[in-house]
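As structure tokens, one chain now follows by itself in the form predicted on its own.
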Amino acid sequence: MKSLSVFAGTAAWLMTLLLIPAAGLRAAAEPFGETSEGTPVSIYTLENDNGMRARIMTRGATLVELHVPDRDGELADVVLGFDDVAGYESERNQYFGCTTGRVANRIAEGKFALGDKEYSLAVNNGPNHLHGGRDRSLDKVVWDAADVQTDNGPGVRFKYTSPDGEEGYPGELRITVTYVLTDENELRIAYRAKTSASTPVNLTNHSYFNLSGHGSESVLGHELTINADHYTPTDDALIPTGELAPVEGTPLDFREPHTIGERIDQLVDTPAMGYDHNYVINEPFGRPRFCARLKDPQSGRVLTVRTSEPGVQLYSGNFLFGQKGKDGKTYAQRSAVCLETQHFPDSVNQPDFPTVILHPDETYRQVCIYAFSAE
């Protein structure tokens, strides 16, 4: 079975995306405020020569604003968040555009074993666990941050190491993850860890797009594509059965492009409400590969997704409630789409699936790729 952890192609390719210095524009960083327990977060402006600008805050690593221009050259910010900390502190907040994990997505009943011994973690998605906890999740903590140069543009890190046994996980996890905005509209994010003790990892970025513009009244007209030929059925709790089952002949066929509403009728009785499904992205994974493609019509904005991952997990929307935003705008049920890159949900207890599971002697890296244009 292939391990998530080493990968020779990529490391080399990870080296050319962060390593190289250059001069260049810096990335800006201001405060945004504190949390309720007073610690300090600072949030990080990326700008490139097109005009293209991306916010980052040290609280859960996360995406605030992203800049975009649309076929005539006009910016909108296209993914949800907040104009403070408390905001994201609050019951609005959906995991938006954070750093997520430990462990990404769901695990079956909050459990899982390494070797003769069984872990419990917090339950807190009806009787799984998800997003890598309650209280103190990647999302959920302060980050320490520093600007980087590379030859591809500016860019921020950010570190943060997790202690052995946090939120129930295993091992002392050394995280680092990098944002860098490049002048061909990409917003590249590469992930690296190393742990004290085997454990499992899976990352993701959490964003939530809509292409016409953060607060727009629905994605359901946004056109995607997903280069998958299967997906990973779930019982009704949404955790995998194990098969790989083919997409063909369902609403899961994004294999050519459709409206995200144009099928979604037909999942909205199903267990997840819409679209919460992972898919299996075609060809082999450890390299940055075509994941996905989605496009406004109405902007000419176009999201194409590149990643290591070997899976996507592609949510509708279909919890958001009407909950105040950024710039006091509304975001409505299934007004945005989050394409999270990863690998599949529950892989800790499904021992077909790759694995999750890092050692001491492994380092773990991915990287994933949004790329901006316009039509």
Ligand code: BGC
Second form
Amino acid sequence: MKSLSVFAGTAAWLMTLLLIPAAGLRAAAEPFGETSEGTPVSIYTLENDNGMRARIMTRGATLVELHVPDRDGELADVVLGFDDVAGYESERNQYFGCTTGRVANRIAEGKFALGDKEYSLAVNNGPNHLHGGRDRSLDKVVWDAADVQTDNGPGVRFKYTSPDGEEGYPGELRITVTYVLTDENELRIAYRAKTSASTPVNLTNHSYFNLSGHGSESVLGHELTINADHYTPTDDALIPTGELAPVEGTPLDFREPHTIGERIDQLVDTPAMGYDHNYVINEPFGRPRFCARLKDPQSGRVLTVRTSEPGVQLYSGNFLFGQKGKDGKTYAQRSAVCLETQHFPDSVNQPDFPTVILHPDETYRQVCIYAFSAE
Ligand code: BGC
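Just the form predicted on its own so far, so send over the form predicted together with this ligand.
Complete assembly follows, chain above in first position.
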């Protein structure tokens, strides 16, 4: 008996060493299959003291799962995604959870000039360039990853070096994206980039949220607040006119909470087909400040977004088409909402918008904090 209990004691000690390493090593990596080209993909799991769990894969540095407690402590996965890499490679994937870039959102006709040089990028959204291109945009490549210990807690850091000329963008761009899950139920995403030549950079995370759980029928009952007095009006192809217009008196006014569904019908016959608008967040950008609050009255889950960026694209999932996602769930039109913190669309062609040009002597930095609570 004695030797058994010694063995059990030793085993428990070993388990402690293997499974509960010193505080801070709560990021565990597992294989997540491979791409159609045979590149292995890994997935990292971050878990905090409240049982909240995030899973992020190396393809596209993509947030695949995010399990968040409701007012009774019940967890639900609140982001859209797929069970395997093939799902992410398929036409069902509309940038679910990915790191988006090199330039997120639209560039008019895929064209811009730097100095006296003109650049032409892939046109993949009507007449325009969207979300970094067609074949090697940041959502489609496999990133390197490693556990890290940051000031805000343990996390996983993804690295990717985009070669000079990839998707038509100048300069070799070295990017890191660090996800940290804090014990305050915040998922913090920090971006950094360095370039070898002047180039536009505008990164974001493209998670689709439904705070009742992914696959829930609709997001129209979620209550939304956005800290913005202005938005950037667009032409019919969703390219900004350059103007900053007041939200006051329009269905875009979320300075006080409104459900997403309350006024969306007024936008159905517009080119955006619902909400697909960039807001100019109040207060100077550069440091994280309040951007938006999304509340699901059913579950009580609340998402508060803070960002260092000047803008946020509100996208109400107008183009979701009932595709099958994780766990066989169906993603109906308007069953999820994106809050993409970023610089304004087509900034590279709008001299009055804050610049997205990164020069070799500078470091690109962005922080986006998705903080969860329940009430
Ligand atoms: C854009 C939408 C687009 C969606 C998926 C959003 O960021 O604003 O127009 O349909 O991404 O590609």
